[in-house]
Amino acid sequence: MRQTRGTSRREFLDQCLAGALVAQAGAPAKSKVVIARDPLIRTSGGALLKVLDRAVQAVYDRDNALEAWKRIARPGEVVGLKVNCLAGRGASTSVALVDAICERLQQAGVPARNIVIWDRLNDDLDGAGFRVATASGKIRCLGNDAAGYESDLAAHGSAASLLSKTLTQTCDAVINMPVLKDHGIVGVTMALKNLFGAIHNPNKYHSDVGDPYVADVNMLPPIRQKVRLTICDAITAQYEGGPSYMPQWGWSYNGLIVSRDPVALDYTGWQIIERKRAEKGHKPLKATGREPKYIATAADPAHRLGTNDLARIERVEI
């Protein structure tokens, strides 16, 4: 900006300032990724708990982390937690996140009986560690399969789905909790496509490596209102041989991916699996035809589900 001519210095700068607060204020907001990590996560509890609210504390900018929890749901909500057992024991949602996530939920003001865990199966839930639960007053656990799905489809683009009842009459608000892997079809199966957990269809959309069809499943209101934080279990990782549990290509990252981003997450993820994949000496997944390019259909124009673009992705390791 040029002095003109009668303005002081003190007013100079004052437009120097709002100047630079406009153009600022203009720019598009970063969306926070936070990776937590420590080499005791496995084995301790204290250690997972520390892990979880330096996470969360980080991705709300909280000072305490009781005031991060608080900001997830609102009082009298009911908050899901949309967890992947797929894979069994070895390559499914920790049931020991699964518990610390409902000690501080219930700390931070949710009574036991407005938490409910849930994905496709009872079968698949009992596999991996849950167990399935529905007496009233207390933390539920329970596939679609008991729940049941909506009559009428939800539509959107190349998906039509039927939407699980968990998710459209019970809950207000949902935390995704995917695990940081490989999928054998669709590259990777992270933050968005663990919402394939959510439809009674999922077998339909993993054509063209589930592009478009994974943004167009997140696009159905009942989930793009009802996310509101993805915590992704890198505990144990896996960058090849995915969805099911393949310990030869698993490896111990050791940490948690948090993100109210879906995409910058999934993004963020992907990039951690190709450098492991790579150490490894595996091919990139573009050369194995599974880039997973519907993340940047997600961040398109059409979807606005989240960003995949580096320079608008803060990315905070703790």
Given for the second form:
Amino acid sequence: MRQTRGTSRREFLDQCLAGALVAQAGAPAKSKVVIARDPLIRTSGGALLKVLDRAVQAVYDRDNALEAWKRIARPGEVVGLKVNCLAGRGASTSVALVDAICERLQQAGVPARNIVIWDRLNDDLDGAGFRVATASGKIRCLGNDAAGYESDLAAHGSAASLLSKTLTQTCDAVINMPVLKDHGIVGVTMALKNLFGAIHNPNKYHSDVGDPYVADVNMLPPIRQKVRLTICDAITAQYEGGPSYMPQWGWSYNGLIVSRDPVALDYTGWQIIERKRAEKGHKPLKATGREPKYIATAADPAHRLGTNDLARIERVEI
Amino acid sequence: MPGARFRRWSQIAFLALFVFLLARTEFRGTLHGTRGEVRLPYPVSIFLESDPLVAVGNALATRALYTGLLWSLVILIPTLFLGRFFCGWICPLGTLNHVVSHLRKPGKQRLESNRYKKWQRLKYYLLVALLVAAVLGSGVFGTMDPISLTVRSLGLSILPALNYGLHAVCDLLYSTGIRPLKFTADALDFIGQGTLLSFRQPHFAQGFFLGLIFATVLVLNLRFTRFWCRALCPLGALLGAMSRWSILGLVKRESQCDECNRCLLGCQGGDDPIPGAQWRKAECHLCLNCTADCPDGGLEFRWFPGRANTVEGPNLERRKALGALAAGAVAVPLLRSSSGSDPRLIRPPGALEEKGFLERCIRCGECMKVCPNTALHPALAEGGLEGLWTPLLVARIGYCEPGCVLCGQVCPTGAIWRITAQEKGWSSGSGKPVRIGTAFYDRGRCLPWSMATECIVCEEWCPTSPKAIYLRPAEVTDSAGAVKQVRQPYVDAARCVGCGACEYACPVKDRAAVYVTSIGESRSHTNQILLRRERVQPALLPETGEAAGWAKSGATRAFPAANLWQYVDGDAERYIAAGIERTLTARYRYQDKLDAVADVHVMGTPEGARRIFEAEPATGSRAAALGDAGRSYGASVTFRKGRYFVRLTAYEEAPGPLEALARAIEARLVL
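Moving on from the form predicted alone, kindly provide the form predicted in complex with the partner chain as a structure.
Full assembly next; the chain just shown is listed first.
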């Protein structure tokens, strides 16, 4: 009789556990992309902080803003804010937004000396309204031209570059802070493309609509390992003529797009730009030969930098 | 006798020091990771700097004495008192000759060869000819200087061969897989690297012939004791001539002599220490073998010995001396009759202008030995016959490292000036760099130019900042008839320093598709390709007050096509595709309340400006009466005029003031 019994208790429990694991693996967690907007964001510092807090809270699922900020960096870590200052004051990461983040990071226990604002060139930072500062003990702000690049090439796939020493030697964690805008060659420039500012030869990687170069650059270990969060400045966005500042094609989106998944963020931002282009009578990016194919490449099995699958992107609008 | 023993130890010590310094005439490290100035930790050229012939010849050729050569007084002054002690106690080539000479069996042949021969005067005539050549401005005496010869031969031939041989042995031992042999190989390699061997395996042009000459010098000792020192050495001749005033001399007590001739058997100079012959002071190397070997104590060196039985000087024949003088005088014009005009005669950075260079260069090869990329090689006829064994850069073998100035550091005569890496200015991009040539493309061999194949290796390697090699996209048709886009390289002669990195790295392996020639070298006023390296740019952007209410709030910045990406990365490509030459940009402020940026893009043709202008959507703009065509978007104004495309962007809408500024710019654009 014993042999005819279907399943033992132990087998049953094993099967339950295996089933739970399979179910877990079969339904991977969604990538959350938070879009937080407020019409007062560009004029009121309070509104900016509020939007920022709510967005970061939503990303980290925390009720308390400070708790959410503490998730970004562990005690003692140096946090780099990779801003985008290529386009002068008009279409660069907002100084007010960076100030707000620095304030919150300090409240979360990151001392000023452990915060570094950085981009390609001191000139770029200066032109975007940042004050270049290298004194120790305070928040530092400097370009890669001042910090220097590593002497050995970092390579992945089609990309081989010297990485900024600020990224490799100074920072333990990076908050990526791109701007929501169109790009004349690769279609759009946000989270993934902003990391071109960490290498010495970004001009080499614009051919073929930046595909697969953008994805490959983001695969370089220091970039992949250190970027913890992307806060995309969408206060003023640009749907045409980028990455340079073209005021005639800019619009006030009055928001921030925040995510831990750079691919999902870029995909979401791309759709926002496409909608604006359609609204203004511009052709879709695909029709202009500028479809940002690198976003799909970044999500492919060879890169796995995030997801561009709408079904796996949880879009949260605040 | 302790004297001969001291001499022997002195020879060993100085030879060891010489070889050690020569082995250390290289930079052991990575130039890329080095901070500050690259310096060698040892005074590696001290033997050459102490060489009296180098000092005298250099002073005669240049009518000045290079500071480092004051070290030669350390040899010259004692020589006045002691005679040719340098030859017997210090000279590394003399020591090597001594060792090889000593390999011969003692016997009648050796005895006979050690008697004074008339041909020993040859070196004095040679000295006369070389010094006359020096007076006429030729440093050709360096080819015969013993220290220079030894440095050149060991550094460029013997040590590299030894390096290769030892590595081959180590590889062989290692490949056996037998543990004790592998250990031996590791040990040999470790010891070799720490002592004689080079950090990297060097190869030098003419290495075989230099080695052959050196071997001949050594082998001749097997027939005639110290043949080089006795017959050919011009330094020995100089010191011999000076030793006529020395106060130390040989005293022969002939009454105690039993004519055994042992004094002659070990004699190095061939100065006749035997009784019955006059002792020749100018030939004696002070080896002290004669006094050591004399069984009867009949020979003794003494202060103020008296002049009896001594020939003081070289005892030259007037007719032959005049002949040597004439030969020296004739040799220089003859050598220069085949003056080098090879375009590949690229001298090291910091080298003096060719005439001054040939006056000072002693062909020692120190610069070649120290070059971390083995880029410098001895010339054959590239610099004319007079330039034999002078250094030239062979970029296909190695390029000149931007941060390295070691060749100037080790040059003992100042033929290569001691510049700093900052003065060299290849990496900093500031100041006026020291150029050694200019790169050119062989478009028939270049992959993007002739084979529709993408290749940007030369541009990647170009070390100047901004880069001298820039790329322009071009549509080409491949063999299948397909149209494809490749980036084709160009050289900006105003920026190229001639380092040769492009030629070195060119993947067209046999004969590079990009090559460097000497034109444009800083050291020459005539060997130039551009009248002015830095073109004076007309000021295209207005100054404060030229447009009502506008103040210029910063200097004009200029970005050539190759570096436009540094200003507008991601946007530069479309300007480059339209044939941009450069962009000028400046910031402006209107009545302390409105900020704007003005960009003037200087295109190659009006068509390029039109292409950029028309590619931008006109939606939301109105026509502005500016240049050939203009648009006003409220916070932005664009217009084109001839080959200029201008863009003004403000951070607020202000069409009136922006157009006023645009008109001020338009007024400056001369077609």
